[in-house]
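What follows is a single chain, given as structure tokens, in the form predicted on its own.
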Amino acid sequence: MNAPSSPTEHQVLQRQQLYQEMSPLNLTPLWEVLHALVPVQPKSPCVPAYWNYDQVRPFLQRAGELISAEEAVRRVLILENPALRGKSAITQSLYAGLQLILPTEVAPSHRHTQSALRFIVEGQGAYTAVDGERTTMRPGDFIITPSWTWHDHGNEVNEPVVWLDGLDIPMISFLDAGFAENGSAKSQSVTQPEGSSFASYGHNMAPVRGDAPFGQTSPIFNYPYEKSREALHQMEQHTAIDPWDGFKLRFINPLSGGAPMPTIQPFMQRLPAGFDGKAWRQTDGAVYSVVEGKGSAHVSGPEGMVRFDFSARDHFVVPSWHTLQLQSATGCVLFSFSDRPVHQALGIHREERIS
């Protein structure tokens, strides 16, 4: 097939005149932007980024000295992608931030359309409450706040507690579907004993009667790290290692077997000592929180290759269609989350494992 001929100077001028004259009618020629709209492969504006917890923590402490949880509503330092500064986003579809709650504080009750996860990074004994049930926070726990549910957080212990917030804020904003409402009291009334949701749904069983209490979101709102870590241990003992992921599990909604949240899929993985993983990439950008141990992430994209040497409590992001290779000399555990459920629902998810 012959390549199209270049336009003459006269044709270029005529086209420019056409564009100028139709612009007041809010018309734009597709042929001028087609390649940007329909790229050969994903070209994310996001870049890989890394946050060292030892560097971030002093700023959390200072924020705790300068503003109360009640005044801030949520005292959070947003992990902004360096290429998306000012947009409160870590990828184009996901938000992430580190939230601090100090002893005796309460982050007041509210609800919103956006779905949220909490992954506990430091401290234990604080609580989060969802629709009348409280759960105690412990490091490594993965906790869900379903869309449009009342929730508040409190700290009744003598140490600060920090967790990673992950939300679908940019996605909901893109869809113009965000609503929020503040509660009439700082803390909601507790109407169920702690552990009620896990007792009903956390043992591969479910009540005979009654619909899913949170729609498409998992009825379990605290997945304890103790159980997640044991599942990884059993997998490591009884299954072959995956050359790309080590030992990796996805959290599920026990009622459907699908993702525990309609827009976010969380994972937990173990890299054993001496792991030197193969490279792979996926269309869903992923946010990582280091739970235990040390390792390194090699991330390659259009901007080149970067290496993140990570330790416990550090965080990093791998944008869409960037190649990731994980290594760990001493072994480590990683929590991560991505927008994979949306990709899968739309039938556009793609993954490439590089041999």
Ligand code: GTQ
The other form holds:
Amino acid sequence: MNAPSSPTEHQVLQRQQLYQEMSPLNLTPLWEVLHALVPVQPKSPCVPAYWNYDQVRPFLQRAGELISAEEAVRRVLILENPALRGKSAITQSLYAGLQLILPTEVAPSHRHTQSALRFIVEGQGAYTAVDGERTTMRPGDFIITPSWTWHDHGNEVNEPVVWLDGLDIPMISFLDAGFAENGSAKSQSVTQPEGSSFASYGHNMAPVRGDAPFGQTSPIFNYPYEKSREALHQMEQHTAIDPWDGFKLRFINPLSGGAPMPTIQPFMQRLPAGFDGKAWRQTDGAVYSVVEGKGSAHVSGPEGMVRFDFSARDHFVVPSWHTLQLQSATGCVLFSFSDRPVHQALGIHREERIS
Ligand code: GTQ
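Counterpart to the form predicted on its own, namely the form predicted together with 2,5-dihydroxybenzoic acid (GTQ):
Let us now look at the entire complex, which starts with that chain.
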């Protein structure tokens, strides 16, 4: 096919005039924007970014001195993608923040249509409550707050507790589907003994009668690190290592086998000492929280290559279709989450493993 000939100067001027005259009717010519609307491959406006916990922690501490959890409602420092400042987003679809709760504090009860995960980063003994059940937070635990469930957080121990919040806030905002309500009481009353959800759903079995208590969201409230760490250890003993991922597991909703939340898929992976991973990329942008150990991530995209040397409690984000390569000289454990369930629901998830 011959390439179309270039427009004459006269045609260009006439076209400009056409665009100007149709503009008051809110009309725009597709052919001027088509290439950007339907890109050859994803071109995320996000950039890779890294937050060193030792640099972040003093700001959490200062926030703790200047505002109470009650006044703030949620005392959180948002991890904003440097290319999306002001949007409260770490990727186009996901939100992440570090939440601090100090001894005796309560973050009051509310509910919203956004789904949340909590990944415990520092300290232990604070609780979060969902629909009448409390769970105690320990480092490395992955905890779910399902959409539209009442939740409050509290700290009745004598140390500060910090966790990573992962929410689908930008996605729900994009869909204009956000609703929220404040609870009438500061903390909800406890109606279930701690561990009830795990007792019923946490042993590869499920109650014979009764519906999924949280719809599409997993009925397991807290996936304790003790269990996920042991699962990774067992995997390392019994299976061959994956040259891209090391040993990587996805958390599941035991009732469906799918993601624990409709919009977010969390993962836990172990890179053994000496791991030098192969490069890969995927359409779902992912947020990482370093649980144990040290390592490095090489992330490359249109803006070039960056290298993050990470250790425990650091965070980083790998945007959509950016190449990631992980290494660890001494071994490490990484938690991560992405919007993969949405890509999969739409049938557009792509992954490329580069050898
Ligand atoms: O704990 O309910 O980081 O509603 C952002 C919004 C945490 C929460 C966040 C929230 C919460």
